[in-house]
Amino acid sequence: MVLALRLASVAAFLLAWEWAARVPISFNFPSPGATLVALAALVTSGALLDATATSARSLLLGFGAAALLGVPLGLLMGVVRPVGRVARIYVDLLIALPTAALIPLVILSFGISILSSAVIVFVFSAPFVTMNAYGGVRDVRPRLLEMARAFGASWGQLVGRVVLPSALPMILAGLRYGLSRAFVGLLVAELLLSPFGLGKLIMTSRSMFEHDRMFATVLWTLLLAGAVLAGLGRVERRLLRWRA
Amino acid sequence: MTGAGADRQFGVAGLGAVAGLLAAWEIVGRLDVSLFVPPVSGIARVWWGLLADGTLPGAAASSLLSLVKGFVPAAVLGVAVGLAMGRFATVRLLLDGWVNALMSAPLSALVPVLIALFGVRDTVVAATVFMFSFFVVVVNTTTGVRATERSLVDMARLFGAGELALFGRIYLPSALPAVMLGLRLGAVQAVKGMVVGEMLISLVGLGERLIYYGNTFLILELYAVIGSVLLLALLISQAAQTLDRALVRWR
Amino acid sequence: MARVMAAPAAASRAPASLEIVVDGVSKAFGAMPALVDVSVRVGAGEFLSLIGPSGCGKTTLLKAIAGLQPVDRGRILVGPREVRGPGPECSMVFQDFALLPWSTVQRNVEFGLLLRGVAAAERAAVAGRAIAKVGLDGFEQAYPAQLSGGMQQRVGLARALAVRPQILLMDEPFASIDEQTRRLFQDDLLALWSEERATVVFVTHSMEEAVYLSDRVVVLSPRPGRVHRVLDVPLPRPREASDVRASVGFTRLVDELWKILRKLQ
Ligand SMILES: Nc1ncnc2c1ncn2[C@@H]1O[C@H](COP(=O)(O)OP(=O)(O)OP(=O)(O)O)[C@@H](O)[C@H]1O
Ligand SMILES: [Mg+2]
């Protein structure tokens, strides 16, 4: 019943955009069938899995930095609290604030390059990354930590015993929606600076009038972000299955 | 997890985190460090002069018209889709997939196709405001409905409510304080989702000043620009929780 | 809080009681039976208890009687009618007190009122009395985060008893009440449905309320829910007024009570 109701949505989907294709809406919209013929091309002539490659490098690149930087920072923030109370203001503001509005200055500073798209993706994932490791330490269950101290831990065991296992939910689901948003920073940063990965392909489809790669290469991307995100909440799940 | 920090006042505190960045950042432009670090009061001069010209405000008009064109659909049925989906298994059976899915999914890749299907125009921005802020508010009322607490629901039968009651007098109430929560996270993805529409058109609003002053390397008049869109940023996150608080008392 | 709930105004006539009849009832969530073959019948204007181990179905049974909850099996009458849903007749005070934190204890009580259609006029004059009744005069306008658990409980009778209803559920409607106020809300609430004559179903884990309040006690079998005993408590009325508490017929039926349920664990 549950399985029918959700393949029945996805059918629905997919014959809503086939009408869309027929009616036509508008002459650019392809029909799924022909998106999909125009994503088997574009994977058997490797330029797909090329743009990927190029577009995974930066994501990378940038994701890894707001990983490496972002987790530590937030969790200075939440063991020390001076430091957490002013620094928390930034990454809130970072948080509410559309960050796109940088990126002509990151392009600026940084040149057309993958560092500039990798500089971006990090801008768009790392207030999460941090907020959440932050937020991880600071909910830490006092009874917990009292608990500890009557036991006679050490600052170095009540830390890495009983802060960093409690923050550990948290910490993984900022990791998992920091990517989420360093999707969404890099492709904003392929389609303006248009020589690299993705981005790329899609605009040069878009301005050779060939809806249809565009079309799969978009559904590509959004197949791809999807995938990576579930597997990450997969290994999350694992890592957490003391939760259940 | 739906938006971390974003639900949280700035308030005085964060005044004087802001004072103090621009005072630092005084000193370090005066010091002449580097070019994209200019002082702050000459980027003050010149955002007074693209105000006192109409550049600005100008722009700011044009971005706001393309957010309410957005924002205002998506609150609409976001909270009508969420609502639904929250009351009826079948409904969410029927959506939620599709509804978990987007709202991680990097929509930015979407903004070509939304220039496809209705060409370089404002309504693309408008579109992806849309796109940008609907699944925040589905999830958060979904939420807050299906969090409802099964006893009131209970007493409201009892005392004769049909599905109509059910919902103007238990859910819905019961749910506000989510729904809330789902419109103002919803309207910072909204003024995200205006920001990125505009820059990708390239073609009106806010957004095209920052990529023609990216472009011809203006950097005051670029940085006068983003200052703006954040204050503008700063000001809806902060007109959202305020009708949220005066909307939600009993808390 | 001398007198807690007060009698009603003379004016509003008593409504005639029902019976209730409950043939036969099976009742399980998934695999798991929650209720296995009950069957008890409530005479027009009795009180009863039910009574039994925590997860035995006691809250179930009751949620049924008020149409809540359907059935696997038997039928349940209440009056004349079958229950297949929630009717005018039942009211009930809910063991978490299902209060709306979104409303004042003024609109918290005209609520069942207002879901059937009273006028806003008498539906604010019905509510101040029930409010005055539960001795909560002065806090009509608080919410109820700023009432203790006790003052929630009392909003939720006020409810329960604007309605007027012929039958009134009651969950354990005085566990979050202290031990002095309790005694108290008993002798009222004695008071009270010997003026109105309402079937009450009692739900309780106090051996000596059970006793004290009822005409007779159920005892529930632990999990799933049978009739294991019921026990006549043949004390004289009105027990408000004499000392019923000391007498020796009290203490002996208290201790009954005690050693049917001890064989129970
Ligand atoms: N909606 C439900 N879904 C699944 N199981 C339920 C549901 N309601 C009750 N149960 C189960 O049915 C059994 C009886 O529950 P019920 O609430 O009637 O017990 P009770 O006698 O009122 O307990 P207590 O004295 O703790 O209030 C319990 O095992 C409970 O877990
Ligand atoms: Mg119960």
Partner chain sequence: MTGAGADRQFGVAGLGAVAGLLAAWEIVGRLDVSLFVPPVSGIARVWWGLLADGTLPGAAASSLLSLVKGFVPAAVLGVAVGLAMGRFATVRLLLDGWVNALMSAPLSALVPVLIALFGVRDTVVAATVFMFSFFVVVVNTTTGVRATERSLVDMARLFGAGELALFGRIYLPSALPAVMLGLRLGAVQAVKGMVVGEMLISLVGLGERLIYYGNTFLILELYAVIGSVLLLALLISQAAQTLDRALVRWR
Second form
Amino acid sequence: MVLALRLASVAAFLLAWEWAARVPISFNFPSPGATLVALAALVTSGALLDATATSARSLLLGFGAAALLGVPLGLLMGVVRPVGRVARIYVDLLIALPTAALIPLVILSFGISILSSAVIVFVFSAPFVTMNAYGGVRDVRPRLLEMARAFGASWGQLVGRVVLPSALPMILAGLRYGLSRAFVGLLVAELLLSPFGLGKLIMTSRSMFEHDRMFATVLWTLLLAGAVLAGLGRVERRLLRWRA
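Take the protein just shown as the form predicted together with the partner chain and give its structure as the form predicted alone.
One chain, no partners, no other molecules: that is all that follows.
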């Protein structure tokens, strides 16, 4: 039933897309068929795969740093209350800040490079990873902590055997949401900042009025993001099998 609904939604989307191309909404609006032909040409020429590899470097560097720094910081904020009170102010500011406004500062600090794209990806994703880890620790049931203390658990055992397992669902959800934000940050960085990767391919296709190639690159990016998020979701379900 779920598979049928998903296939029906994809079919409805393609029909709406075909209708929009035939009306046409704009003379620049390619049909699904033309977009798929352009996508196949980009893949066979190697241009799309090269751009994907370049973008993946920025994504892995930025989101990897967000995960490696954000999760421990969130746990520390939840376990050590004074740290949480101080650090939460700055994390909340990063969440509320229009992150695209940081791009001029990033250009001044790091220049135009893959590193600058990775910094934008980090800024887009790290606050959400941190806050979910922090929220996971704060949501640990007090009865579990009281029971562990009653049985003489040390501080390390309390964190490793009670706090971490209880906070794991929120941590994994934060990583998944942070990854989706990382893709947004990657495209913002590559469209506005760095002349390489998938963003460069989109901008070049638009400037050459090759709108089928532009749509094909956007479609490829959506499919790539969906596949990565689905893979992370499977990892999350496997790690949380014990909850069932």
